[in-house]
Each structure stands twice: as structure tokens, then as C-alpha cells.
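Form predicted alone, single chain, as C-alpha cells, below.
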Amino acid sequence: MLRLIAVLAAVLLAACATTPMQAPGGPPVILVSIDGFRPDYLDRGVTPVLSGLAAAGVRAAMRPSFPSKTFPNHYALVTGLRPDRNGIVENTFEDPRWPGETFRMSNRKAVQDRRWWDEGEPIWVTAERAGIVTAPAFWPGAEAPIQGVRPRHFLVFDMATPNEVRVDRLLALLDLPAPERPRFLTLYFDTVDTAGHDFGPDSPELNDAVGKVDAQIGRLVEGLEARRTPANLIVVADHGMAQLSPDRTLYMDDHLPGDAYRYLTRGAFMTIYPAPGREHEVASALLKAHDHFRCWAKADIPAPYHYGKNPRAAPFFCQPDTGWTLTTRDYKPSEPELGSHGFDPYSPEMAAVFVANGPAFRPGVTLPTFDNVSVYPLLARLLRVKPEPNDGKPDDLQTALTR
């Protein structure tokens, strides 16, 4: 490992003495997603590589946006725009556009139809129309081609395919040519999510997945060593996670008959859908104080939240509190699940990690916590194209910059 703490400043931190094997345009961007890994992963002493890239460079914890789930926070940190903006509002929604059609992350053919994508303008369509060429890999959106553009290189999600793989297949596109090589690309990790929602966020288990994820970046910064190719690279997380507990159970049942409402996701927030004629029972059951959890009409969501003007977010958020599970008395999944995230993203367990480290970035910098849609204008400045507008903030990773 101290050899790859070693590598980490050779080929991250400088330019290397020979001539590097970089895309036309200045060093590749990198961006590597953790799915569900927290920022305090990085102190339980099993990530000696992103550890080591941290110290050499910038490490901060970022604020998910609500809510706090995996497509919608994904498709923040590319567009720079929040959910209610950006149009992926949850991993589950619909839109009253399309009735009778419902996007689902399992749902291939919505995944690769742009109409639901179109609203948010990715950085590799800004990229790709520059005249850069980019591969944003197992990324949500990347399969469709979003405003008419497909990115130069982009696979199709498969869960099953190893970590390994993944992480050989981004270093085989740093072999093509210069004319086919990418500038922008992005590595995917969904281990550490995993293992969280199966066993905990406190769990030998997860600590095993978070040491085996480190492992694979190892290798990544191994194989960009070999090649002599200084990479900004960053990574980050969509969210984090919280323990669950089988007494933190709560059931809409209790509150509202199984015939007054249909809801699309359960768990930690219920999205609420009234039948036709109950609207006001619905609203006059879900209005009113609870324990442990709250709802709002789309209309009435807390303004920090920056959520409910699209019409694609449901009628009704119900929001427990960090920890409680929000579900119906029907509802019998196969395994209890034992972490879960999707709760108020001001929740210290919901903060996601970023840790930057490269030319561009200075070493040793520990920033306060930001809002994950200030790494948008980040990545636009690192590729020089101009950002579309967002909702970020360049002044959050100022200090992070070299220049």
C-alpha cells in the first residue's frame, strides 16, 4: 500500500516526465461513483487508496438533494441541477404527459428513452458537442440519447459485471487512439450500496465491500501509473446510508384505508397518490402531526428541499425520520432490510463522500460541506466547455483549484 500512496502523487499530482498518454485537450476527467458510501467510510482504516488520495488532495462531504436517492442525486452531479429541475425526480415516478407509464431504474426501455432525460442537459452532451469525446460508463442516462446526443462510448448497466471488469474496461478506452480516446469518463460502483442496504452501514460486511471498492481504485490509479497518464479524478457518492431497525417500522395503514391511495415508493418516504374523489381524505389524513414522520403536499415541500414544482413529483411526500421505515402492512419483503437512504439529506448519514485529487487540485484540503450540484460547474471548468445554467455554486471548490 505505501507503494500506491507513492503512485498516487507521481501520477495524480504531477505531470509525468515523459509524455503522457492523455485525449487531446488537457488531462482526462475522471469520475468515479461509489454508490451509498459515506464520508466517515473513509476513517475506518480499510481504504489505505482513497485515503491516500484524500490527504494528497481535496476530501469534503456533500449534501445529496432530495431526495436522497440514487438516480436523482446521479443525474445532479452531471447537470448540475436539482431533481425537481433535472426531471429524474425519484428513481420511481411518473409523468401525466405519458399515462399509464412509469420510469423505473428496472425499466430498460424508459432508462434509454430520452423523454424522460431531456429536461437536464448532461455534461457529456455539452462535452460530446464541444468536440469532445467522452464515455460516461454504467452512468444513469448515459444509455439514452439525451437531446439528439449519445455519448462516444457508453455501455449498457449490467450489476452482474465485476468490479474488475469495470475498472479494465475504462483503462482499455485510455489505449484508443487519440481521435476515439475519451476526455470525460466515469466508473460505477454499486458493492458498497449493496452490502449496506443487505447488512448495515456499521457492518463487517459493508467495511469488506468499502475495502474490496478501494482495492479496484488502486488498480485504476495503477493502470493510469502504467500508462502516463496524470488524471483529474473524483469521487464521489450519490448519498449515504442509515441503520435500520425492525421496532422503527411505521405502516400508512394505521393512517389511511389500502383504497384511498396508491403509492409508487415505500421505504424512507412514501410517495402518495389519492384515488379519484378522496383527494381531501387523503390530504386530511397525511396533513397532520405524526410521530416520527411527516408529509407535505408537493406544493407545500420545505423550501430547503428545493422539491415539488415538477409535475412529475407525486401529490403527496411522506418522510419519516432518519431510520424508520415508511410502509403498508402488505408489504413483505424476502430479507428485512437493514440500511436504507432517501431521508432528509441535511441527515449526517445521507452526506455522500467526494475526495478529488490531480493537477487541477491542491493537495491537503478538507472543504465544508457543500451541495452536490456545485461539482457540475466543476467538471465543466476541468473539460473547458461553458456549464449550461445550474443550480451549483463554482465558489464551493475554489479554494480546491490549483488555478
Ligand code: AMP
Second form
Amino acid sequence: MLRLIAVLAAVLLAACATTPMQAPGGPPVILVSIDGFRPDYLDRGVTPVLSGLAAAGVRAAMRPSFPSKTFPNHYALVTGLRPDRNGIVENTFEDPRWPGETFRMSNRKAVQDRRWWDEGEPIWVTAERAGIVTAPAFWPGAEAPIQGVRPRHFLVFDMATPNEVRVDRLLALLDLPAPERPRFLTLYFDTVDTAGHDFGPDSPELNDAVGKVDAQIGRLVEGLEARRTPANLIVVADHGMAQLSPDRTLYMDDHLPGDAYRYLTRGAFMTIYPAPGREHEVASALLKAHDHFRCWAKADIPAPYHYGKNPRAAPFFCQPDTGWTLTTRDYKPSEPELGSHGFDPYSPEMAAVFVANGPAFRPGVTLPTFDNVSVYPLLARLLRVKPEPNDGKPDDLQTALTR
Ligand code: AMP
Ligand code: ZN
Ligand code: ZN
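Following the display of the form predicted alone, present the structure of the form predicted in complex with the ligand.
And the full complex, kicking off with our chain again.
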């Protein structure tokens, strides 16, 4: 613990000093995503580093954008646009302009195809255009030449890359000679999300994964301190995680025959595409009161979700109560899932962590819950680039900043 306090104190000290390693244009901005990390994980006694960074900096619970899945929310964080505007409307979706094509996270060709991403301008594109070197490693979208601009440094996503290697790669980028050294970098950890799905948010396995990621953030902090590199470190998650139970399973088969529709996603929600000629049947079966789930035609999704105008949004969206699974009887997973997300972004279980620490941030600030799109204007401000039009509110984070 003493060593940790010493490390944190050293980071703060480094943050206040002007050192030879300071990048031209200001300290590097490091955006870390811990997939599926809920804010309450900081209070379980397993995160000495992150809790220390939060205590000496800024902490908040962030509301994810609808739907509370990985790709839409990672893109919302770096574009400031909600998924309905940034074009990444789901992890799995289609565009009526390109029949027969489906965007999937696991489809490398799709992930690298700028057509899916071009509705938004991620912060690294704006920064590169302004002459700032960026390294959005493993961030969704970073592999595509969005709007024709590639980040100077990027990596093809490989889930098998150990967390330690991810940290070492980031630190190595900071050792590059000045013209190559990035001033905007990202780091991504998926192991907390995976443990949440496999074992649930309240399991010992989840706490173990959280502690291991925390230790890697500790290595990052130590690496920055060793390089005397003051940095603005922002740790976020894309969404939270809710406990599931086999007793809380709902079957679409009880409401619609299988040949009346197809779906792209099941579980924490279902996206429903009626079969040709079956539209009325699907609408009348779905758009009535149901126990533990509700469906909307895309045009009628409630306003607080800011969703449904994009042609890529599915014709019908069905959302179960948080912690319930909406599925079909023929779907038989090899292992039962014990945790999931994709539920109502306003439910507490879907909240995502936000921690910020560095020269730009005041110590000991706890912010009220804010929408994740407000991270984008913060990034633009720290990088001193003009933000593109966006859905974020700069005032959400104003009180967290030193100036
Ligand atoms: P989700 O269940 O929505 O939280 O998705 C989490 C999964 O997204 C991770 O386990 C990864 O397999 C995948 N993923 C995250 N980042 C990327 C990326 N940049 N490219 C491809 N897949 C990714
Ligand atoms: Zn995720
Ligand atoms: Zn997940």
C-alpha cells in the first residue's frame, strides 16, 4: 500500500512538473477502456490503483448510450455521437443500402471497412488532421481508414494479446522519437467483460479479473512515472454488467412463429426483422403489453434512448427487464451465460466507470452521472482540437478540470 501511495504521489508530482519528456502540444492523453467495468467495482477492495487514481482525481458513474453494447459505445465515446448518429447502431447490424452484408465485430473485413464507420468522425481522425500523432490501439474503428484518415499507429485486434503486452506496447510508443510519439493513445482490456459474462458481476472470478486489470493499470502508471511523462489518464468502460438467471428467461417463440421474422441479436435485447409480407402480424404480436419485456417499432423508441432514426436500426427492438434473457428455444449455448449487458442504459447495472487523473484534473472530485457522449468534448479540449458537432455536454465535466 505504501508503495502504491508513493507511486500515485510520484505520478501527481510528475504531472505538476515540466519534464524533458513532455510532448510538444501538451501531455499525452491516454484513454483506457475496461470493457464491462461497473463503477461499484472500485469499492470492492480489489482495485488499489484505480481507486487511488480516482481518489486523487475524478470519479463518476457514466450512462452508456443505447444500446448498451461494446461497439456502439466505444464509438460514442470517441465521436460524441450517440449510436443512432454515429452509425454503429449495434454490435451486429445491417445497412439497407448494402443487401446481404452484415456488420459483425468478429468480421475483420467489415470492421476494417470505412463505409460502416464514416457517419462519425472519431477524435483520432480530427487529431491526425490537426497534425497530432495518435495510437488508438484496439479501439473499435481504429483499423478502418475512417473518412480516408488512418491513425499513425494502430493494431489489428487480437483478443489473445495478454494485458501485460498491451500495456508494454503503449509504453513503447511513448519511447518513440518526438515526431513519431503519439499524443493520443488508447488501451483496451476485455477480460473483465468476459469474466462478467461467464461468471456474473458478483463472482470471485470477476473480482479476480478486476484485480488483474488494476495491476496492469499500476504497471502503466509506474511506466509513466519511470519515463517522467505526465499524462492525462482517462479510464472508462463501455457499459456495465447485470446478473442473469435461468429462471428469468423469455422466449420469442411464445409470441411469434419462427418463420415470421429473423433476428440479429438475442439476449439482453432482440432486434427483429419481419419476414416479407409478415409485417402486420409481427407488429400486432409485439406491440402490446408483455410480462418482463417491451417492444417498439423503431419510430416509436422512447425519446430518452435517442434511437431509431438511423436506417441501420432494426425495424423492431424488444428489451427485457434488466437481468432477463429474451431468446428463442432453438438457441442452445454450450455454457450458460451468467452476466450480460445491452439492457436499459438507465438501469444502475448498466452504468460504466469513469476515472480521470492527471494535470488537467482536480483531485477528489466525484461527478454526478453523465452521458458517455460527454467524454468526446473532454478529449477535444485536452488535445486542443476543435470538436466536431456532437451530442456531448462540455459542462458535464467542467467542474473536474483545473481550468
Ligand atoms: P460485448 O459483449 O458487447 O461487451 O463485446 C465484447 C467483445 O468485443 C470482446 O470480448 C472482444 O472480443 C470484442 N472486441 C472488442 N474490441 C474489439 C475490436 N477492436 N475488434 C474486434 N472485436 C473487438
Ligand atoms: Zn463491452
Ligand atoms: Zn460483453
